[in-house]
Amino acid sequence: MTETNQTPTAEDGTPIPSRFGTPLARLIPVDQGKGMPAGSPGAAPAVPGITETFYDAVGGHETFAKLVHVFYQGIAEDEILRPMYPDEDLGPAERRMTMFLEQYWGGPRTYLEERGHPRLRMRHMPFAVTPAARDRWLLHMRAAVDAVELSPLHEATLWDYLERAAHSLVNSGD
């Protein structure tokens, strides 16, 4: 793997493409005086008029922590999805998802540092992700997105990504 502010690569140096295109965090640069300093992992070159990442614009860690916590409150009671989480406590899964979403949207790169490339499809292959499971996941995520009360533009941007990700992870029929 190359430095954390570059595209992840395989051992032979071949870039590992994302199924979801370039993360928005890489497309929205950070002003040197705000967010992550230029040159730090995850930071893009400063561009006049653009001063923060999506992560910063929506409230940073507090927003993503609330989003994921509300989501996992729904998962804890869901008869279809709860069996997919083998841990007695959903805390570790909640932490992993928070780190993943924060990193994707321009926040800390902790997920990459601790777990490597996300490889979402590979990590979900052990589970039968059916269209019904996807729909339940989206139901709980919709409640979570609504709970964080984002601006219409931020809500639409986040929801678009979450819907595409959920659909891409279906790996089994009903």
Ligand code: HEM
The other form holds:
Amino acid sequence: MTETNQTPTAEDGTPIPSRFGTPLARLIPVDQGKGMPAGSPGAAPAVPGITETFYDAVGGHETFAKLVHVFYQGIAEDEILRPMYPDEDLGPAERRMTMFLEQYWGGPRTYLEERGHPRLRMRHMPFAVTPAARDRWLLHMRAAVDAVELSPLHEATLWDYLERAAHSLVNSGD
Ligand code: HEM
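Could you please show the structure of the form predicted in complex with the named molecule, as a counterpart to the form predicted alone just displayed?
Next comes the full complex, this chain leading.
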């Protein structure tokens, strides 16, 4: 039998998923035009045959709630970032971030129902997201990621996304 690069198909022409057929871009999509990840890698199984979402694999709501809670504990103490958050109570902001990340990674789609399309770049426009603000944001997020103690692969996947997302949201100079 000769090897070809063509997608194998069943008798009725349906493509047979290949173990190596899923481009990495589908696993970690980044919408470069808008500077934000476009879709949720967890919304549909990215790898044929693997149906568990990233959200489920890392422990579901409990993990995301803890991640974001630890992150906001850092924000609450941050002299540069805390004044950027308009509300006196950080609780509602914590909830929005939790809903967003849960949805992004394949969990409940409550964010969409309550807030609509994320449009994160637009939603950050009222705030001066400088490189310095980004670095402090990432500092607190790093502590939060460490606190949830994921497996090395899950941790690397999540961190890679958060770093890229934070870099893509910078909208002004220092
Ligand atoms: C780069 C540094 C960043 C800074 C300084 C920053 C700052 C802020 C501020 C001040 C708010 C308003 C708080 C609120 O009322 O919800 C906000 C909202 C939000 N941020 Fe960020 N952010 C940063 C990066 C990110 C990243 C990387 C993500 C996603 C991975 C993100 C996701 C969100 C979400 C989901 C909201 C709520 C949007 C809404 O529904 O209104 N932020 N951010």
